[in-house]
Amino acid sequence: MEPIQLVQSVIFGIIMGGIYALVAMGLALVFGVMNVINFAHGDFVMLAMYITYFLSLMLTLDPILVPLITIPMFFVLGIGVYMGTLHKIVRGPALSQIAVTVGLMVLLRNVTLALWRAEPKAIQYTAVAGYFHVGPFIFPTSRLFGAVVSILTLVALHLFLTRTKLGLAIRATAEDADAASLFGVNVRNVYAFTFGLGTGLIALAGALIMTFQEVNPLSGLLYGLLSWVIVAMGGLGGVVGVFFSSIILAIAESIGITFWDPRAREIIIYLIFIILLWVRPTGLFAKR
């Protein structure tokens, strides 16, 4: 194992970890506040990637500008999905939540298959394409840009949750929805806003990923698994827990791909998940 290759793998892992954190944050927010088991999360990411591709192609837009359209679109979509499918079961049995979100997952996957077929789709141009060198190390521009935007978004989200009245209402609802309701918090509206916000974050994540990666109807499988592992590692530790869990996972993944086998990506994720559940079932950054 050469030191330069190892450091390069760590750098790449840190960069990808920032992007992974944004991908998982929507799931962590929904699960932490609403306690909803959303198996469709990865397929919402896949849908965001497809829509980014479609709008970029049809409007001749750079994918880094597409979130100006897709974030409000997905925010409204998230509220609509909550009101149309989850509102009645949000405090119901876990089995009902699983059935509904798995149904959403299958629906989204088949809609994308019908609209864009099974062929992978990729963006032909973006202003952040390419890479640059710092000494012996390589920094891919698109991934670095994605990581910076992701981190700034997570900082803004953290400030929103800790410094604003609505953010405090969301945190209070996450702690105890019944107690929050007694203090005047409209829990239904908080749930709807939270699901919309989480879905809006997915729109941004999908656009950033499309600057360096293609999409196909099975992309949701990988990002769904990835997000659940990060949330499990974070242990409902908030934005900070999600961020550091993503960094740890991405570094492990990057080192494994570099020094083991590029095809072992999913194996590494599964192994980390299994080891985590065995060593610390409540997560690395659990608050409760």
Contents of the next structure:
Amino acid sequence: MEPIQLVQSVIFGIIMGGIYALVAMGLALVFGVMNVINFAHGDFVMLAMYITYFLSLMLTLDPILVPLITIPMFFVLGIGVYMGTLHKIVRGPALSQIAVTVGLMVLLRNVTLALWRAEPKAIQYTAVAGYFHVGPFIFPTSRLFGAVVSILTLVALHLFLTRTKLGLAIRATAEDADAASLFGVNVRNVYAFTFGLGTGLIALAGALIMTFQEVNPLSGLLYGLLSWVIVAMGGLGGVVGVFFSSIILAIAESIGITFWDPRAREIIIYLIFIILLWVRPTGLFAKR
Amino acid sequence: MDKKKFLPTLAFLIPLALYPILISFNNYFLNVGTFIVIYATIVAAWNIICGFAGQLDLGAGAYMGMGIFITGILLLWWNITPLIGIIVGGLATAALGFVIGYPTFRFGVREVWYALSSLALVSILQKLFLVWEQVAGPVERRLPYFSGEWYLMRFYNFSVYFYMSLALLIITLLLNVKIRYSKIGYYLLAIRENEEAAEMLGVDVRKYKLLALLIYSFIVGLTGGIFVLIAGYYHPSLFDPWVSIQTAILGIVGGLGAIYGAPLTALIILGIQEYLRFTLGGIVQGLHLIVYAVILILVVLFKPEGLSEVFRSIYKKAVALKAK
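Having looked at the form predicted alone, could you now put up the form predicted in complex with its partner chain?
Full assembly next; the chain just shown is listed first.
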């Protein structure tokens, strides 16, 4: 185990962790505020990746600019999905929520399969392609760009949740929906907005991932489970918990890929997940 | 126990036992029929862990894969007949269920976290066998070609496999009835309704959840053993998360705890799905599963108790007509 190699894989881990944090944030928000179990989260990421691919091809647009279109689009899509399906069962049993979101997952998977076929798709051009050297270390530009955008977004989200009135209403609803509604918060609108916001974040995450990774209709499973691992690790510790969990997870993943086997990615992530559920079910950053 | 409770099983047995004759032993239809019966078996076994005990298990793909691998490896490496291999595969799968289930229930992993960790198990095993190249790796390991010998259990005609799966389905259904109306069944239902309350009343929650998991994983392991004989190869991709998800979908659409409703739903929906596959699937890839997903969402939103209620009311009407 060379020290340079180790530092390099930690650097890769931190960069990827920044991106994973944005992928998981939408789920953390929806699960934390609405207590809704969304199994389709990863498949919304997959859909966002496909739409980024499609729009960048149709409009000959750099994928890093596509979110300007897709974020509002996914915000509206999220509100539509919430109103159409989840609103009915937002206080219902966990099993119905899982069943409905599994239905959404199968639906999204096969809609993308029908539209784009099973062959993996990748974008053709982006301004942030390539990599640069700093000393002996390599920095892939597209991933670094993704991590920076993601961290800026998370900071903005954190400020939004802690400094604005709407953010306060969201946090109050997360704490106790009934009490919040007694204080004049329209819980229904807060839920719809939160789901839309979560889906909007997914649109950005999908576009950033698309700059360096290909997509196929089955990509959703990995991003979905990955997000759940991060949420389990972060507990309900808010933006900060999600951020640090992502970094820790991505560093572990990166070291495992470098020194064991690149195909072992899932083994490392999911083993951490299962053992974490055994030893610390409240997560690493839970407040209570 | 009341013998009448076993009667509806006959309603499954007779038409299915006649199926190969009705299609005059056509191999394509036998193949499709066997897969559907295998799925119905998995759904019936899943009913024990989720329908009775209320633990949303998404590990079916892992347990089926385990049965596939153990049976396949025993035959290919040590030339052990699948007649033994299938049973050993089932036992090994139950052992895996124990190794995972014991700490999971010991540390109180529940609901969505149980579902997710069992789904993660499928991916872990898939990648583990992919990386472990001495045993599996990325190449398909082929079983001996069709010879018709009983020792190798590789038949050109699939009717043997069909009747094996059918026998397993019937055993699973009988086991369901047996468990449902025994002390264990009532304990499991109590756990499903309210785990804390059951524990307060003196039910050993961990023990009975684990027991349900062991029975379920054993049966799913057996189906894997039958599957590998039909498929004729084993490969890490047979640890398939889709098996887990489809099992849960069929179980929920069929109705939780419905002993006959869930497997019947599996037979009907998978039959329709197969039909749609070669009618619609040729036009637009994936269209048959889009229909499927929409059915699932609609059933959960508007008929949360599942299709088994529909079957039950039809059955009652039929009985009432007969009484007139």
